[in-house]
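In the form predicted on its own, a lone chain appears below as C-alpha cells.
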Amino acid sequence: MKHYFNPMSRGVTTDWMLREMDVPHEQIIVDIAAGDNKSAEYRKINPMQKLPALVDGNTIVTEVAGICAYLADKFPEKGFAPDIGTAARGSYFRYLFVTGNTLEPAFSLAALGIEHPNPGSAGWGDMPRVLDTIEALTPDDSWALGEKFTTADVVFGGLLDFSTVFNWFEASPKVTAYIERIRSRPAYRETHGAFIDS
C-alpha cells in the first residue's frame, strides 16, 4: 500500500489512522508548495489534487473517511470497526459521514462569513444545528462507539481536534475533554507533532 501524503493536509488524519493500526505502507510525501500533487501522474490517482490518497494495488481510495474505513474492513483483526450488519455499525457510519457532509462545509463557509440563504435546505443546515450536533455526538467519556478506541474517534475526534486549533468553533468542555484523550494517545502524538502544543 502506498500512502500519498503531506504532514500539513488532512492526510495527518489518515497517516495516524496507518499508525493506530500498525499497519505496513509505503508513505510518499507529495510536495505542496512545489505544486506536486499539481502533476500529471498524481492527477491520476486523484483529480481532485487533494491529500491523502492511499493506492492498495489496483485500488484507490481518496478521502479521509473512505480511507480510514477502507484499512478498518481490511484489517478486521485489528478491531477498528463494529462488524457489518450490527447496530453498531450504523453508529459508526454516522460518525464516518457527518464529519465530511455537514460539520467541514459548515465550519468552511463560518470561516469565511457565508451564511447560506436558506439553511434548511443545505445539508449542514446551519452553525447551531452543527454545535448541536457535535454537543449530542461528542461522547461523556471513553470513545465514540463506547468502551474501544475505533475509526469513529480518528474521523470524528480528528475533525473536532483539528477545527479547534483553526478557531472554527469554541469547544465545550464535554468536547474539550474528548479532544485531550485523542492527543493523549501515542498514535496521535508521533502523527500530530504540529498540533500537540496548539
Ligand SMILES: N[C@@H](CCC(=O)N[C@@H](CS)C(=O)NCC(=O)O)C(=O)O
Second form
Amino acid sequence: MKHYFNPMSRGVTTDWMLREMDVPHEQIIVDIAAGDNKSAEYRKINPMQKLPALVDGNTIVTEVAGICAYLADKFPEKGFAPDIGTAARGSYFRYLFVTGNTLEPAFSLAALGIEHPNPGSAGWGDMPRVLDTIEALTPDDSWALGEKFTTADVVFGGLLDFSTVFNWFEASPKVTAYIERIRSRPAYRETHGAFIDS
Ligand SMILES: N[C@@H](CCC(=O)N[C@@H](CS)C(=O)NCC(=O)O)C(=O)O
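Having seen the form predicted on its own, please provide the structure of the form predicted together with the named molecule.
Let's see the whole complex now, leading with the same chain.
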C-alpha cells in the first residue's frame, strides 16, 4: 500500500489514520512547493493533483474521508468503523460526509472572507449553520460515536484540529476540549509534529 502525502497538507490526517490503525505502508512524500503533485505521473493517480492519495494494488483512493473509510473497512478487526447495518453506521456516515461536503467548503470560503450569496442553494449553507452543526456533532466527552475512538474522530476531529491551526473558525469551549482529546492521542502526536510546530 502506497500513501502519497506531505506532512504539511491534509495528508497529515490520513497519515494519522494509518498510524492509529498500525497499517504497514510505503510513505511517499510529494513536494507540493516543487509542483510534484502536478507531474504527469501523479496526475495519473489523482487528476485533481491533490494530496493525499492511497494506492492499494490496482485500487486508487483519494479524499481524506474516502481513504480513512477504506482503511477502516479493509481492516474491520481493528474496530475503527461500526458494523454495516447498525444504527451507529448511519451516525458514522454523517460525520464522514458532513466533514468533506459541508464543513470543508464553508471553511475554505470563510478563510477568504467570502460568503455565498444564497446559503439556501450552497450545499454548506453558511458559517452560522456550520458552527451550529459542529457544536451539535461535537461530543461532550469521549468520542464522536461514544466510548470508542473511531474513524469518525479522525475525519471530523482531524478537520476541526486542522482548521483551528489555520484559524478558519473560533472553537467553542466544548470543541476546544474535544480537539485537546484528539491531540493527546499518541498516534496524533507521532504524526503531527511538523504540522503543529509550524
Ligand atoms: N478534498 C480533498 C482536499 C485535499 C487538498 O486540498 N489537498 C491540498 C493540500 S492540503 C493539495 O493537495 N493541494 C495541492 C494543489 O491543489 O495544488 C481531500 O479531502 O483529500
